[in-house]
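For reference, the chain that follows is the form predicted on its own, supplied as structure tokens.
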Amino acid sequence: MTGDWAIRARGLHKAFAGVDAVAGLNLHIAPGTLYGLIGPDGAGKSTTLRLLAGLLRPDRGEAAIAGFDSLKQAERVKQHMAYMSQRFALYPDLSVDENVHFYADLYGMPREQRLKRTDQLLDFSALRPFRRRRAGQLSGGMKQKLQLICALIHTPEVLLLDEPTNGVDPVSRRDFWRILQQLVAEGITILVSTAYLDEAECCSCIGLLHQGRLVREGTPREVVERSGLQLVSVRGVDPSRLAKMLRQHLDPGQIHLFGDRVRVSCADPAELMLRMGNWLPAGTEMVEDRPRLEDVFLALQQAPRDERLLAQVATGVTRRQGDAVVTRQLSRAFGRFTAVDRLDLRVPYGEIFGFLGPNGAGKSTTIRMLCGLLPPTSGCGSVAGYDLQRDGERIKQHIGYMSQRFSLYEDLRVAENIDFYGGIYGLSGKALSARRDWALELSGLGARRDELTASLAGGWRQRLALACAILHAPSVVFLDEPTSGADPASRRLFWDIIRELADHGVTLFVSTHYMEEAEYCDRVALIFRGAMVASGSCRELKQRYGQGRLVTSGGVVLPDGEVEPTMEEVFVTLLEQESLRDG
């Protein structure tokens, strides 16, 4: 290592089409640091990493890795650094071993040295049993670890990771962060950008980017404490009703409905609890809550709750009674492999139903069957009153579906995507024109209707995709990992929209890998290897499976001083139990 800093940026500036992506950034990261870079969509995180890696030329300023200038000494930087982008840079038709050796060739490693290093890394990542398997046949979590192995094959001093855990389950994410902690213990410096603020809390130092500028920096605890934020958590029989009551007295921006409680930001918790006692029903539970990084992030964003937009969300929806989704012994096999195994579900109208499980558990296969896209091998069921075996085409006309990839056509303009989906759902003429205007308003893209969809940031594409999915006012909506990679502000708005739809009787069937999102669901089910292993409200599952677990900093302090486990702890506990049961 040359110099006092493993990573350094001075006055770094980069603009695209006259818009600043990185604006005068100064960054100094000491050797052996795990540094988290967080910020909203479009804040400049990916651009910063690419500038540091020498993949982009700055307009002004300079960057250095391990004491070497990222542009002027690019070959020296390459010897001391590894960069892992958001997209898997793997060759799907090559095996694990072949991918690793390909990268070793790129770095010019001698054969004897690479064999020893490969064995170390395969043991380190628990991938040794899969070394002959093709990369394209690995789960998302395994691909993630393989890409990390490829980056580490030449033993870099500095590792740059751009949102490496998007789209992988909580167990894989934990595994990945365990590996990062071990690497830092060996002296490697890591700069990682992430949209998950629970991950940022694992870093020794974090930096919050906003509009290309570093606006907060320090340890996660320091950043939270310096914010001065204070919160009160309110619990009752009907959290949604409590939130509506509080919005009559307080700024709606102070109020956040989170699972079975309402979190309220304030200047004086004791004084607020005294006032709320006059507004809320007797027996309502109130307790001072711990602020988290996400609360600080959103306070800095200053994104107010848009009541007018939310009031439009359920326009045209017809409220229905009874069960929206019913399955009995639903199964799907691909050859000898059973992806979904005798699944029983019953989801009423107006419920937010969370569908959880690790990579490869069968979530997407189940959703594709329920959407009429894939016929079941056996079993039966209905969606919106239509039979899964006989009425696949009719189901498609009465549901909304948003896939993991947003389901948008990037080479179409914003309005053209809306018109395309309107045509699929049978809208035309004045009806389509009215719904197009509604969708543009809901997505906040009225002024950008003629822009190519490919130019939109992730959060905006997400809103457009949801608007397209509910364009025809369906009573059942399937959302397959809809917020993967979105920043906290976009996620919170997305879930406000989901709650508004549910309040008007729409069923939301949501799969997610982000366990904090499970808290927004009325009820959740966990599947593992195609079979359901647990279901119930988050509170019920925490009481049933969360006892005696090590609780993370995200836990909630209860009135008796105990700390409630997080849903991630429950998820990991259940999977450990099932894995042991299966031997």
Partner chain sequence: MIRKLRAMLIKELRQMLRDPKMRIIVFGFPLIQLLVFSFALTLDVRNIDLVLLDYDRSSLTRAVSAAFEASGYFHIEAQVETSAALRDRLDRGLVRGALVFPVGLEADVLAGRGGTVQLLADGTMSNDAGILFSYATSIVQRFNLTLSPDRPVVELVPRSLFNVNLDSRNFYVPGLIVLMIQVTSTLLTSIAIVREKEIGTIEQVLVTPIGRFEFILGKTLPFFITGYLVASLMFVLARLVFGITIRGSLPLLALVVGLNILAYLGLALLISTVSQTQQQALLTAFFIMMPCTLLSGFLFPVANMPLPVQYLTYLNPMRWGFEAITAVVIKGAGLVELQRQIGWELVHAIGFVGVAVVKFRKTV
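Positions refer to the first chain, counted from 1. Just so we're clear, the structure is a prediction, and the values are computed from it rather than from any experiment. For clarity, a rigid core is taken as the largest C-alpha set superposing within 1.5 Å between two forms. What changes on going to the form predicted together with the partner chain:
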Contents of the next structure:
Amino acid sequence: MTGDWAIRARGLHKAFAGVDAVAGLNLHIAPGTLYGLIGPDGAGKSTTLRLLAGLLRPDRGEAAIAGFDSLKQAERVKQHMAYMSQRFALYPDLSVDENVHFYADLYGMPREQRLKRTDQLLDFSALRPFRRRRAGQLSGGMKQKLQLICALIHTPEVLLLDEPTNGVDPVSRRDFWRILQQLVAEGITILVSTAYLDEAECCSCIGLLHQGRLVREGTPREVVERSGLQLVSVRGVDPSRLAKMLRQHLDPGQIHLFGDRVRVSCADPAELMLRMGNWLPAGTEMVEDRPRLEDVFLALQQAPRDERLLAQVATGVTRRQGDAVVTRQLSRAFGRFTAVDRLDLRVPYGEIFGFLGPNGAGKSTTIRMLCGLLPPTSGCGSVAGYDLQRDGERIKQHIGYMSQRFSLYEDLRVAENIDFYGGIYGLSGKALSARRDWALELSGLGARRDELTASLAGGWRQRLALACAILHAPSVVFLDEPTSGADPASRRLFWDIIRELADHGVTLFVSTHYMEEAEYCDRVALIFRGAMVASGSCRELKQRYGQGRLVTSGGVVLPDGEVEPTMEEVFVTLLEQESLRDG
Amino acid sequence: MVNGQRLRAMIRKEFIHLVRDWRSLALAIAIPLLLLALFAYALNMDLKQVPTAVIDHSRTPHSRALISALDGSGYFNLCCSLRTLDEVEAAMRRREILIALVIEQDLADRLLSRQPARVQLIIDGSDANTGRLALNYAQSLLWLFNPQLGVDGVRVEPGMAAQPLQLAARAWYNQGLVSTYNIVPGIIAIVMVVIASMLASVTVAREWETGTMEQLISTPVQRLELTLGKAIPLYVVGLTDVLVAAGLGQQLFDVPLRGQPALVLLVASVFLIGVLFYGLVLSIVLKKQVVANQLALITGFLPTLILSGFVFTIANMPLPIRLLTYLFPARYFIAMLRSIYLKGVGLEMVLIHFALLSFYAALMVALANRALKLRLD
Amino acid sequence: MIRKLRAMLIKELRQMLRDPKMRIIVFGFPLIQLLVFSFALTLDVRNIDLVLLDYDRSSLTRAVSAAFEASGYFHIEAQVETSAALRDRLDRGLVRGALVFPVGLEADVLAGRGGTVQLLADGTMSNDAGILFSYATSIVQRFNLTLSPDRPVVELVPRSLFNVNLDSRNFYVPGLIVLMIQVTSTLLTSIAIVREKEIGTIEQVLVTPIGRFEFILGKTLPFFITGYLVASLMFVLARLVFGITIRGSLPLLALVVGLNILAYLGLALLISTVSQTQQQALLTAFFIMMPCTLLSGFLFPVANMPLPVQYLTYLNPMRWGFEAITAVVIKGAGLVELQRQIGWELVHAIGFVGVAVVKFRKTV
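Provide the structure of the form predicted together with the partner chain, given the form predicted on its own shown above.
Once more the chain from above appears, this time first in line as the rest of the complex follows.
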């Protein structure tokens, strides 16, 4: 390798339709660095990676990889680099082996060398048992690992990864990052973009991208320290009410309700605690908290909390009492395979209920039964007071369903999507136009109502999908991995909306394998292989299962011992226990 | 320029795609069989037993002689005897008869007085083609009938009256005018156009739609490797179709192959390359499976059926349309196949067609490689 | 019910017609193809180039070749001296036939012995060759009449009902419209459901209160509307460009066209329901469309088919559509005369849509 850098960008510029995506970016990354590129949706992360890989032609400036110009020496660059795109980009009808060999051939790997390397990589990623399986039938995590293997097959010097862990469950995410750490140890330079800041904390260097420019750079610790940000964590009996109270007294932008506590950012924690002590109810616990990268990120982005918007969220919802979702011994079998095995659930109105489990645990089968799409083979249950066996069609009138990936028609405009869903929920005329205005307000897309949905970034798309799913003001809403791939600010606003809905008596049934989403839930249930493994509030589960495992997703032990386990750690522990029990 | 290992990898991958989507592959092979069966057993434009009505106002030996001449030919089926024109029209509306012969009262008188006697043939013009064919047959029958008339206007022994000029008509290359002979080459063409351009039209677009293209172009793969890698497996499928159709044509329908089999393969290969790369061009330029596929079908199926000379002879068309047919390569291909199959000619006799077809194929290959961009913008 | 349907309808129309390329495919192509093919479709044999090999070189042979030229069908493209040269021109496909006059033809005829004119035709297009023979026979026989005018003859006076000039365009244009109706209604519809399955949006729609019947109806209606629209445009074009008027009643035409479109839509939805990918759906649609076209009676008369195949055509929606639509347009047939066709159209429309709905309920 020539020089002292593996990746270099100088004055890189790229605009799409007159809008700058990357605006004068300078980047110097030394060999052997694990560099994390973070930034909000639309900050230019993907464009940067594509420019570096030579897939896009920059308007100005130059990019170089491993000493070769990305544009003029594209062929050489491609030999020395591997790029992994954000979408799953392997061939689903090819098997694991076939995909790997295809890429090995494209990189001109000789046969013997390749066999050794393939075995090594498959072991490394624990994919060896699945060599003959079609890529389309792998779980999300395995798909990502396979894609990584295909990128690594020719032992590149530089690895460019574009949000590689979207849609991946925590166990796989952990494996994935462990692999990255080992690659860096072998001397490979990795540039990875991510929306998950806990991942970014595992990088040796991070760069924060904002509007196409690098605004912060350094080790994660340096970035946090240089921000001068301080945090106070407030914990009480009713965190939701606590957050409301804090918002009345302080700048709402400072307040973040996360799990069972409220995090307040400030410049001087001691002064703030003194001030809050005056009006906070007795029995409220206040501690100074360690700010994380996410807090720096949010402070920088300064996403204003829109109180007016939140006040409208629950318009039209009727508050109901009792249990929204009840199941008893609910089971569903497909032939001899039991997808859901005697499941008991009880979710009252006004609760955010997290339904967790790895891919293939039976989450979607359960949701399909609860939505009236699939009749159960045995057991019974009701949703919004309607029986699952008999009233499948009636249930649909009273529920909303949102899955972030699939719910919108990309070739329809924003307002057209709303009109379509309004129409099939039986709205028309004045009622529809009132609801349309409401939905545009909720999704913050009033000014962009005539844009094609395909052009929306993650966060907007989620809010639009949610607005479409609750157009008819249902009292039970099912959310399927609602925030995957959105940036932290969008995620935070989204959960504020969800909380507001719950406060008005709506039940939110969240199915996810993102443990960060689980933290926002009042109560969670973990299912594995069709059966319930554990349930309770996050706090309870952490106390029960999370002790003594103070590691973050990168497998790095944090220096200060006073860190609470995350839900992710609880999840991994539980799954490991269950797998051991089953042999 | 082309790296063997990478090309092989592309080809292997595309083959796997083909095999894994076995339903599409099965359809691609079944379509020529179906077409061949249809054309061989069910479809022909030869007239037999045209349902015919007769209105005989004459009722004389003269009229009966005329009627039996028509009846005995086998082309006409005198299914009913009617009395008025209204009855004829009603029967035609019900599709019971296609033509009607009207013989006037004065037939015998006019024949005896050496005046031309007229009989009327009423045709259901709603099916103009069958009507015209029927008219031609009737006309020919009458031309054969007239010389056999004696001076009394009633038939004399056949062959007695000598004609000054006789026409000896012979068809070369296809003595019996068997329609399957020209149909088999036509089917080969139509199947290849549709299958090849349809299958090819989705390949690149699908990679753009699913996002695999972005990954693919980040590797050292070259344009020609990509297009060739996609075309070669489809070429094998297309050539299989050709062999199936040609083999069945020979085995089941005794279509003679008088020319060189190798020449058929050569011409088919060039044609196949042309239509495959046409499909690839659509796929590369349009980047959407639906649009590319629709366009491939629309610009492939009907034009090849109608403008290639397969069913409708190009020479019979008006000039602007004749010029238009030069845009469709199936035209050259079908003309060459017919010549090689039935006339047994060598390449030197179809050189112009071959040159034009090769030009088309080369143009498509060049266009595909020019249009394909190994970049996202 | 109405609101949900309307929502589906608007959404489908928007999705279909947003892309300008699709608008061209849906509305432009049928019209362009109708125009081009209407000119191309003809079985009238014209512009027949002949090569002449005249061994006799007499006034008689000149008179006969003049008679061929005067007929309007034939054109003597070249005169050659040897049979090898004649063969070469036929082999190359430069001419469609050859006229050969043997030595001593004129002498034989004048002596009353009679003589023979030879016509060689390129038999590779068998239909053309047959027609060419019949034209030539007429010319020679007519020529004979001028040689011996004193013989009794029967002349044929053709008269065509419904289509005075026996213009094949009057027949082909309505037929092409029927074919275009089939292609446009089948192709696009066949991917309607499978596309939502591929993208995944179908799941989201099915958790809403929309019923499966409403969903499938919502998928059908937009194509029904565009199909009708395209059909109407084609009839207008046929009127303006080719002067083809509709003899029968418009409501009856609307009925038979509507039933026909409905049958194709049912068939296409069935294809869409059982297919896994768009490509499969399109190939299957093609696999079905092709025999439907060929066995409809449009290009090849049904009466000429073997009996078992004729029975098979009962299952072909295009056959009944073709018979009914052309009968209304060209012959002005009424409801009573078309009861059989309309009956079968009804069977197809109800049958295909019904099966599609049932299959959809079971599989999705």
